[in-house]
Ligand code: HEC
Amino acid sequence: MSNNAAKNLFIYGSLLCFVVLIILTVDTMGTLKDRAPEITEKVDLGKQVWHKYDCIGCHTIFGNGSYFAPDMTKVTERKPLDYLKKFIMNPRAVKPGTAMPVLGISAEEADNLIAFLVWTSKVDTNGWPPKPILALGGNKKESAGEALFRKNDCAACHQINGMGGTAGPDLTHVGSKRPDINWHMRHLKNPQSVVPDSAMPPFEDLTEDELADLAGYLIEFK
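That sequence in the form predicted together with this ligand, only its own chain, can you share it?
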């Protein structure tokens, strides 16, 4: 190949690829509307708060950003919005010792942020983040309490034997720490009635029987 041929291949090849990229870009822009909910003013304001506090400097969103803190794309799917609001406004009060600092976010800003995060959770991301394929399935027989623990997704915030979230305390030995079944029943129904300022959501819809089953399950963790 002569130098000139190589040079032309470089120049015209690059231009051709760029044209293809622009065509794909135009096509992509046309599809975005159908792949995500409408962007309300609140969502937009939330995005601005996201930028203002440089959340991307610690977190990822759609998997891009910094790897110091959990991904935010679908965070609203597993955690109640009230909980998230409390956490964002004052992480250290909700979870003592957490690595997320108190940034001085106002209640209004937190509401907007949450609207923004609800929006991102509904974007069609081609199935990302994937469901963990090696997670242990509940194939063995469950007790009633265990089933309730699973159904209410307590594991979103609590860990037992290393599995589950870390927003609330580890429950692996909660039976030794809090052996009183009545305390648990009251706590589950309305956490703030026994723990002032608790950030745990109330499980008001549980019947007395269900509360007893769940609390009974908990106190067995010695």
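The form predicted together with this ligand done, now the form predicted alone:
Nothing else is written out below except the one chain.
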């Protein structure tokens, strides 16, 4: 390639890249307002709570922050709001042994913070962050109970074999600790009936057969 050809390739290649950048920027700015919901006063107050208690010192949001604790960008899609409020106000009452301290957040502050987190969950982030990997039960073919575990996003709160969320108890050996399938069925249908003050949401929409399938899947872990 001659010097002139190389020079022209560099110049026109740079111009092409610049034009593509301009087009992408214009397109992004034109759709930006549609990618996030309206910012209300409550959302703004919730963001102030986020900064007041330095949540970003442990958590990430939109890719920014520390990686010591779970990402909070889409947390309200994965956790019930009642659970979040209880955890925010007194995390150790919900999960003894958690590393998150009791910060003294009031009920009003918790409501505002949740409003902010609901807002972040509705922002179009192009699929980020990815959902937790579902730990399979060792079967090559997915069982009915395993499918229900995945469908109901149980891995958002529970770990199996080191994979999944940490908001709820680790289920790796739950079959050894609680081998009674009827206990699990009652727990899934109405957690507080067997574990007082449980923050786990009830799965009242599951049929008796589905409860039995999901409970049967859980007691396989020993």
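Residue numbers count along the first chain shown, from 1. Take the two forms, superpose them, and find the largest set of C-alpha atoms that agree within 1.5 Å; that set is the rigid core. Everything numeric here is computed off the predicted structure, so don't read it as measured data.
C-alpha of residue 146 off by 2 Å or more between the two forms on rigid core: For residue 146, whose C-alpha is compared between the two forms after core superposition, the shift is less than 2 Å.
If we fit on the core, is the Cα of residue 25 displaced 2 Å or more between the two forms? Passes the 2 Å threshold, so yes.
Once the core is aligned, does residue 93 move its Cα by at least 2 Å between the two forms? Moves: no, less than 2 Å.
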